[in-house]
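The form predicted on its own is given below as one chain in structure tokens.
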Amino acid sequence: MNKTRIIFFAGKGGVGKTTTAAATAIRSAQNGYRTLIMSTDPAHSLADTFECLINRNVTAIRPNLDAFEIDPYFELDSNWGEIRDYLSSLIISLGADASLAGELATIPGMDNLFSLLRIREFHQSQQYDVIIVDMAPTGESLRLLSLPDAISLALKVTRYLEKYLVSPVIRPASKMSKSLRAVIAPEEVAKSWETLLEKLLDVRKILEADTVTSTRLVLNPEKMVINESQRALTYLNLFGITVDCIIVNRLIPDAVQDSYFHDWYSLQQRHLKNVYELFSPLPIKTVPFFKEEVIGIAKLNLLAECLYDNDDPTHLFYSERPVKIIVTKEERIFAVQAPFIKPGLIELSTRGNELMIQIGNQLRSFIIPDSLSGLSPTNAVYTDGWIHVKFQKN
């Protein structure tokens, strides 16, 4: 493998993220790969999952095969000690409370941005072969995703405060008056921003490009999980992250005849369907319901298998975004993928933040991200099998 392998499993909370990226790691470690699982869950489930100690140090689970729980207060006081010292004494300054001038002095989320390096630094010790991520719940793994973006905006506008205002200026004028020094980060406190803030850039190169970098969404067939779903697929795509697949997890068994069970099994028949309708031509995988809980290494074996078959783990599925958001001068176009339509067929509509398009008599909805939300969907156009929805201000 030449390039570090990078897989994300995403997905609302209880849907079974952590089984899921456990299978896929230990298949992965038992085809030869070098494979490091971690997690950036607050809620770790991995040791209880692999039946292991598992904490902020590498742990060997199996030949190739080593796992790793973030601890958030020791990344925070790595990364954001230096910087948070400083911010607690200037808020003490200004007249806050000593007791709370710490939990002031930092910004709510950091725990998770500081996470993203520790995939920075594994990338670049390529001791690994493949990197597989157990995220948070989706609504922190995509802000997580989109940090870094706003993370290059801090940098630019951090760099041109320091050429050309604080460094000539208002530092040495801070020599000369004591207020001024007490509000005035040091030298050392500005370079340790201006570094951190280099690194999580780093980490968007290696998503973006220095690796094969994809996410795989693991829901339930349930509505609420598969409207979710819809919606983290839209953003991931928004952030420019492959999902190479979907996986449908907990589905009960069509051998299951129990009475009890069948409006239940019918039931998620009908969200299967759904799933298949909703996220064509994106690869689904189904993984039944089992018997009972699937802890331990035969029982994740079980899952990979199910999951797999003889399909190597690490293999990107899919390598094209199905939705894409243009931005142009004049409009911002949302693409859809959808090949073998008739473009005449087409009709919009919308409903808070769902665009409907609807071809023929099938009719498929889609979340769309806030910066379209205030927009009018005025026409689509149908090109090389892509439907461009075109949107502007009312």
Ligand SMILES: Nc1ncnc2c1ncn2[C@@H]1O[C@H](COP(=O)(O)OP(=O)(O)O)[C@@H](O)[C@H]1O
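So that the term is clear: the rigid core is the largest set of C-alpha atoms that superpose within 1.5 Å between two forms. Note that the structure is predicted; figures quoted are calculated from it, not measured. Residue numbers count along the first chain shown, from 1. What changes on going to the form predicted in complex with the named molecule:
- If you fit the rigid core between these two forms, you'll see the Cα of Asp370 move by less than 2 angstroms.
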Second form
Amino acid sequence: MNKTRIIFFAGKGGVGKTTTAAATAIRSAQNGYRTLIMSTDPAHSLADTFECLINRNVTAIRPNLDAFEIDPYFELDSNWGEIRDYLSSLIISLGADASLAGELATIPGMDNLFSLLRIREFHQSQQYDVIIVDMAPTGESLRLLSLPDAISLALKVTRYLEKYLVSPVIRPASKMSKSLRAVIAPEEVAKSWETLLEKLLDVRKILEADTVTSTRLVLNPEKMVINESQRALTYLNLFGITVDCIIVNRLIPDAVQDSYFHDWYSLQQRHLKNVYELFSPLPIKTVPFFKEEVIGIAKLNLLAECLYDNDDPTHLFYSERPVKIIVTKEERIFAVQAPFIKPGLIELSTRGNELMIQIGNQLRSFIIPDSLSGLSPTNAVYTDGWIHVKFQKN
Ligand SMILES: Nc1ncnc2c1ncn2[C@@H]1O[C@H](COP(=O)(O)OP(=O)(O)O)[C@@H](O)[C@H]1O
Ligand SMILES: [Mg+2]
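Please move on to the form predicted in complex with the named molecule, as the form predicted on its own is already shown.
Below is the entire complex, every chain and molecule, led by the chain shown above.
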């Protein structure tokens, strides 16, 4: 069995994904794991963070530690080139301007998709014990992680069409008709399209295997960042991706006496308390606001010490998914784990895609996915540390 451990670092822009991912990578390598850190964020900053040169290929930067910054254009070209050429000629044959055809034949966000293929390759090669992925900011990454769902559907449709329509009917007919030949994909293009979809489905299996893959959500103790992280957690869980800890970065230390920063300190402490309420039972790790930028091996090492203490940074800190949706014929149930809540009378209300659950005198709010946001919650029960909220189907 392939035991390569993959750890994604996700979160809003600027919260400290690259820094915490880099610190984790250094620790992992020091612990003797063959480690690769790769960045899928087109705005790469691994080289700056490590203060070293990372060339276009996999670069050894420390003992046991390699780094790789994905070149999205190269990935796009090598994976999509053949299919894009076919689509372009098809688009031109339909009357589009040649200069536009190349653009039209590339779906936005596709470059991100091909980063996943690279992760798959490294995973399959079993060349590393640990692969650390520094991701693009949340919105982008969530799309990246959810894409395999759409792909599994596309593969089914492709296979169906190929089997019942294209192979037996259209392709033979196209031998006789020039206009049909212009629109039907040649066999090799159809094959490379199918292979691409199959590879992407493989990626999905890697993402879902919770014993080897998990995501760490990085956030700062600020309202907007916390909201977005909550939303990210809901979605990641629903896509079947395990989040194994929350990293609260840039906490002003208790020792700061300065009055200006003391206000910030109090505010952060309030937000931190909220983070514990919102994200428990997930483990929450905290990192202080350093005096200066965290750049270079020495500072990254210090940060790793704050983050993991003596723990093995590659450990899977949590493996349950605290958010689930259970769909039955009549209803949809939004289930959230909330082990530290005292049982009491439950009241529900919604505001946009936010669901507020009041249990006794405790109020908790959750971001619900779009599939539930038009529906009203009918009732809720709290058993065995889980709140089950029922939504009636229209
Ligand atoms: N705990 C911290 N204390 C001080 N500076 C930090 C801390 N974490 C990150 N930084 C700095 O903040 C900036 C942004 O961090 P970075 O990891 O690049 O964010 P992201 O990858 O989420 O966009 C960097 O200059 C980094 O050195
Ligand atoms: Mg970054």
